[in-house]
Each structure stands twice: as structure tokens, then as C-alpha cells.
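This document starts with one chain, in the form predicted on its own, laid out as C-alpha cells.
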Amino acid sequence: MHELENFKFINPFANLPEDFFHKQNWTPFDNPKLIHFNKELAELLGFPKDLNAEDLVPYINGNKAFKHSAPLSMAYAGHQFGSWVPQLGDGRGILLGQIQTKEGLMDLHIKGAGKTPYSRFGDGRAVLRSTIREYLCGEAMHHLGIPSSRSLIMIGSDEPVFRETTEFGAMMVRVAKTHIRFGHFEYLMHNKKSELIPILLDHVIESYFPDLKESEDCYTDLFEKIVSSTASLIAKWQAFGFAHGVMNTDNMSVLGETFDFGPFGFLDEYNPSFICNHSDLGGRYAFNNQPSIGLWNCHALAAALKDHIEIERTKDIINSYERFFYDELTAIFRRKLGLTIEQSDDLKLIEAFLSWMQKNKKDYTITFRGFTRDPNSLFEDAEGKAWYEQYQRRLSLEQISPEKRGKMMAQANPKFVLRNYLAQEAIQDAEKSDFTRLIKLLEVLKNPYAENPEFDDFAKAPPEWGKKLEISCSS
């Protein structure tokens, strides 16, 4: 016990200024319950190995402190929907503590922890339906490959939370890199900080690129990395049929992380216009939108940044988001057709068979992970057979054995995604005190290129009632 109390905590952020943060404590849990640990996680983050998930849980609920932590809530603002909203701030969250690890800083971070002065109407509580789905997300992206928040540890709890009903409040840890936001910038920008707004960038390029601290032109460099990684990041979505559902400016990490994803959804039948939030009655932030609500957001940050980045190197990084954007786009798409060799066609014929898999209404996963085991067997209507006669001539230019394509293509397209019904019947029983399901499709998810045939379930498509599930922001 005595370990987990002089854990590690290293906290660059709270050594800041205090107009970035109100530091506080959290509301405890009268009764609270083990859901879940994240062991592979928590070794990562330094906790010993043969750590008992219990002995951590009145540290997360708040009845005990580690030393040397240094909780707060952070401030910022953003453009929600488009609209701005000079004050957001964590409203349910409080940042634990900051600690180093092999894989850099890491920011531990308490969800549902109670009131902050950010929390505006709201009671700073989680419901366990939306705190199941954050966890669950968090780990089926790290393990595809999309850089995101994940979660060391969840718990549940007895106390009423009311939302459009009555349900049951939870917490969880997120891990992420950081968790400042494009929003952090533009609080301060917009609100008469603005001359903390270096203070800022420096904490970023020392806690996160020492190797910028040498440039002569450092702020207008992280502005690039800043793109690069967010245009890179949305790529990594589209090609693996995410949609967030919320890209506020607010919600936008500045190290290219998918963060605060609330009502998100990976896609069942192929539908670039798929809105996954309820909310979105404009559809402002549907599946096709996401990459041109990526660049809104670059140029938001910019506005925030005008003062401290050279304005025609800015334009340049600005016009360079499609570039960053379609480069990785097109690199994965190329991987999962298992092609190795650039041909400037290739993504018309990306584009060819994404507008076939949308006529005839196919699944996205269960598509491109068939296309990986016998392609052939896909098409059977005039377009898709002369579409496939096109790829092989393509496939013609390539120089590596069939053998080597088979195996890139299996580690490109996932059996396994978190599809929302999945999700949905997790919760249902989790809400019944039942967490087998939710801790089976964790087991799952941490393989998702897996054959795995013991798990061929959680690789259906949808069932009739689980096409027509609405997820909205309220958590």
C-alpha cells in the first residue's frame, strides 16, 4: 500500500501558471465497485506488476491520495458545432497527476470525478453507459493502430445520476499523452491571456518535442507537427470507418490522439454520410465531414496562434493539410488492397471501390477483411467484376508474392471492431451487475486482426435493432 502511495507523479502541467487550472480534489463514491483494470496498461505506467486492482481503487474513487499527485481542472474553451463558447474547462474531470514512462509523459486523468468550477449546470458525474463505451473505444483504437486516450481502471457505483433517465454513476482513469487541446490556445487567445500563450507552447515543445527547443522558428514547427498529426490522425479514422461524432475544437488534442469521443460509431454498412450523434441534427460532423472539420479546426488553432507564428509559413502548413491528409490515407488504403508500389491512380481505384461497397449497401469491415481472404468471391454484378479485372491489372505491377499480400492485407483490415451494438449489449448487462460480456469483448478487441474463429460473433454484421441505435452527448 505503502507504494501506491509515493507513486511516481511528475506534474509539468501543474507547475504552471494557475489561470490554466483550478487544482481541487473530487467527489468519492459512497459505495464503490470494481468494473474493470487494465493490467497491460497499468505495467506500461510504472504500477507493480503484482499490483491488487482493489488496493488501487480508494486512491481513484478519492478516499486515499497518492503523495505526489497534483489534481486540478483544466481550463479552456472552443468551437462546439462551430459555435464559439468562451468557457468549457473539465466540467467532470480532474488531471490526476502527470508521470514519465518508456513512452514519454503521460497524463492520468479522473472522468466523472464530480463538480470543478467548469462544470457549469452540470454535476461533473459519468454514467456507466458512457464510461463503458470510452473504455471500450480507447482500447479497440490503440490496438488497430489509431493513436488514442485508453483506461487504466473503471469503477461503478450505486449513486443516481439523472440524465434522460435515472441511471448509475461510474469513474474511470483515461490515459492519454496530454490532455491539452486546441481549445487551451484559444481560451486564452480569446479571453485576454493571450500573453500566456507562449508559456504555453514552451510547456508543449519541452514536455513533448525538446528537439523543436533548438529551432529558430519553434512555435510556427509545432504548428506543423500540430497538423501533420491531426490531418494523419483523420485519415487513420476514415480508413478504418470511425466517426468521432464530436469534433469540437475542445475536443481536438494537440499531440494527434483520438480524445473525448463521445457518441462515436464505426461504420456497419458503408455509408460515407453516416452521422453517429443524435445530436448532429446538421450532420456538421458526419463520416464525410471529418476530414475537412479537421483542417476548420487547424485554422481555428491558427487564429488562436496568429501572434506567435509566422503568418506565410502558416498559409503554407494550412494548404499542406490535404497533402499530409491524402498521403496517409492513400498508404493504408494501399495496405489493406495490398498493394507496396505507388501508382498516382491508386486512389481513384480506392475511391471506384469504396462508391461499389456504397451502391450495394456492403459492410465495411466484414468487406476488406473478405477482400483479404478470396477477393474473387465478392463480386458478382457487371461493376464490381470489371472493378476487380482493373485491380488485377494493377495487382500486375506489383513484385511481391501472393503470400506476402495475404499476410500485409490480414494485419490492414480488423476482424473485430467495436460496433456499436457490441457495445450496447455490454452496457445492458453491465447494468444488470453482469460484466462478463464487457470483460469477453475487451479480450477481443486487444486482437482485432486476429482470425480467432472461438470469437466469429463479434465479427457479425449488425442485428436489425442494433442499425438503428442513436448515441447522444449526454453522459
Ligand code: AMP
Contents of the next structure:
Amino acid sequence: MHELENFKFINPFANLPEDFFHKQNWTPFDNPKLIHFNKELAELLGFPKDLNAEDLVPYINGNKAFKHSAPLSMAYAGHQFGSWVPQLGDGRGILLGQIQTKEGLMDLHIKGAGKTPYSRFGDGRAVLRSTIREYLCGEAMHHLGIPSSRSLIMIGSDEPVFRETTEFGAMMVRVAKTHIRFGHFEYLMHNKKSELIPILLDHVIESYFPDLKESEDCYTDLFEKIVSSTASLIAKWQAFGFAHGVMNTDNMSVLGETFDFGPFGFLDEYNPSFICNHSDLGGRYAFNNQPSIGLWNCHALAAALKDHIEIERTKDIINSYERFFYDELTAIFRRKLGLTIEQSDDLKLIEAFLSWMQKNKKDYTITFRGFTRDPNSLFEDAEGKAWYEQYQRRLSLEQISPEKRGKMMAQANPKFVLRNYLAQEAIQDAEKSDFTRLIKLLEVLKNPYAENPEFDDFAKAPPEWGKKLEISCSS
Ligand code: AMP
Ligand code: MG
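Alternative state: the form predicted in complex with this ligand, after the form predicted on its own:
Below, the chain from earlier opens the complete complex, with every other chain and molecule after it.
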């Protein structure tokens, strides 16, 4: 217990000027109950190996305090669906504290923690349904190899939370390298606190890119890192069929990690104009718009940083976004198709395959996985057969053995992704206090590339009801 109370928080962000946040405690639930604890992640973070998760609950619920934590809600702003919103901030989140790990600094952030000065009209809470979705997806993304926030612990309550219907409140702790968003810089710029921007830039460099300290133009160098990691993250989303749903600038991490999961969705049938967010009527955040929205967001960040970065270089960096994106995208798709050497028209080959998938309404994940096992059997129509012949010619340039190729492809084409209907089934049970399916799904998603035939049911395309799920922003 003593060990837990003294947990090693160091909190460099909390030492920045008070303009960046509001130091505060949060609002506990009356009857918190443990729903899930991620033991592996806890160990990585340095929690005691023999920790009883129940002992952690009062610290997360806010009944007990970690001695060295410095809880706070962050101030930021952002562009939401393209419109400027001058004041956002952690309306229901608390940065509990930061710790140093082998992989660098990590933030522990509580979501659903109650009201803060940034709550605006909200109640500061998160419902069980959306907490489960975020909890599942952080882990699913991480195990796929996509940079993402992760999920440490989830607690539920019998506190009613009012959305379209009355639901129950929940809290989770998410773990991410940072919670600094593009919107932090926009907030400073637009609220006439521009002189504070270098302080936050220095903080990001000091905390995450110490090598840049020596550089003459370190702020523009940092901007380049942000742009390239954003482009490369979105390339991964595209390659794995992930739609984020709410790519507002306040949901964009400056370290290129996926976070703030709302109405996200993994593609079932390959439909590039898929809109996962039922509230996104114009399709601004449709699956195939994500790469250009990522660029739009980088422009918004450049505008916020304009007095601190070198303008000509900034233009070049923005112009490189497309190259960063396509370099990563083609590298992933080459692995998915089992190609190891680079040929100039690989992208065309990939695009032709995707176009065939679209016309034939193929399931994205199942088709790529099937390709790993027996590509020939996938193609029954003339266009598919012609593509396959072209692919065979392309394969003849390769040097590696079919066995090695098979292995590489199995590591690039997941069998298990977090399909909406799987999350929905886990939620429906959880809302009746049965968490078995949630726990099993978390287990399945830990090894998305393994064959694990005992989990075959989790690799299936959605049933009819699961194709029509409408996920809204309400959370
Ligand atoms: P999100 O769409 O979850 O990224 O949230 C956008 C903004 O609304 C952020 O500033 C959130 O903190 C705030 N927000 C979302 N839900 C609530 C809520 N229930 N209570 C207070 N603020 C909220
Ligand atoms: Mg957000």
C-alpha cells in the first residue's frame, strides 16, 4: 500500500506556468467498482507486480491521493469540424501525473473525472459505453502496432449520466506519451498568450526530443517531427482500415499517437467513403478524407506557430506531408502483399487491388488475411484474375522464399480487429454487469496477428444487425 501511495510521479508539465492548466482534484463516484485492470501495462509502468487492483481503485476514483501526483485539467482550444472554438480544455479529464519509464515519459490521464473549469455545458462525466469503446480501442491499436494511447484501468459506477437516455458513469485511466495537442498551441496563439508558445515548445523538446536542443532552428525541426509523425500515423490508420471519426485539432497529439477515441470504426466491407461518426453529416472525417484532414490540421498548427518557426522551411515541410504519408503507406502495403523490394509502380498495384475490393464489396480485414493464406482463391472474376496475374509477375522480381513471405504477410495482415459489432456486444453485456465478453475481447485483441483458432468467432464479418450500427458523438 505504502508503495502505491508513493508511486513515482514526476509531473514536468505541472511545473509550467499556470496559464496552461488548472490544478485540481476530481469528483469521485459514490460506489466505484473495478471493471478491468491491465496488469501487463501496469507492470511496464512500474506498478508493484503483486498489486491488488482493488487497492488501486480508491486512488483512481479520487478517495485517496498519490503523494507525488499533481492532478490538473489542461487548457486548450481547437478547430472542431473546421470551425474555430477558442476555449476547450479537459472538460472531463484530469492529468493525474507523469512518470518516467524505459520508453520515456508517460502521462496517466483520468477520463470521466467530473467537472473542471473547462467543462462548459457538460457534466464532466463519461458513460460506460464510450469508456469501454475507448478502453478497447487503445489496446487494439497498440497491439496492431499503431501508436496510440493505452488503457490501464476502468471503473464503473451506479451514478446516472444523462445522454439520449439515462446511462451509468465510468472512468478510465489512459496512458499516452503526451496529452499535448495541436489545440494547445492554437489556444495560446488565439488567446493572446503567444509569448508562452516557446515555453511549451521548449517543454516538448526537452521532454521528448532532447536531441533537438542543440539545433539552430529547433522549433521548425520540432514542427517537422510533428508533421511527419502525423502523416505516418494516418498512413497506418488507412492501411489497417481505421477511421478515427473526430479529427479535430484538439484530438491531435503532437507526438503522432492516436487518442481521444469517439465514434471510431474499423472498416468491415471496404468502402473508402465510410463515415463512422453518425453526427458527421458532411463526411468531413470520412475514411478517405483522413489523410487530407491530417494535412489541414498541420496547417492549423503552422498558423498557431507562425511567429516561432521559419516560414520557408515550414512551407517545405508542409509540402513534404504527402511524401511522408505515401512512404509509410506503401511500406505497409508492400508488407501486406508480401513485397520486399521497391518498385516504382507498387502504389498502382496496391490501388488496383483496393479498387477491386471496393467493387466487389470485400471485407477489408478478411480479404487481406485471406491473401496471406491463399491469394489465388480470392479472385473469381476477370478483373481479379488479371490483377492476380500482374501480382504474380511482380512477385517474380522478389528474392525471398515463399515461407518467409508468408511469415511477413501474417505479421502485416491482422486476423482480429475491433469491429464495431464486437465492441457493441461487449457493451450490451457490460451494461447488464456482465464483463466476460469485454475481458475476452481484450484478450483476443492482444494478439491480432496470431491464428488463435479458438477465437475464430471474433474474426468474422459482422452479422446484419452489426453492419448498421450508428455511432454518434454522444459519450
Ligand atoms: P471530445 O469530443 O471528447 O474530444 O471533447 C471535445 C471537448 O468537449 C473537450 O474539451 C472535452 O473535454 C469536452 N467534453 C466532452 N464531453 C464532455 C462532458 N461530458 N463534460 C464536459 N466536457 C466535455
Ligand atoms: Mg477531445
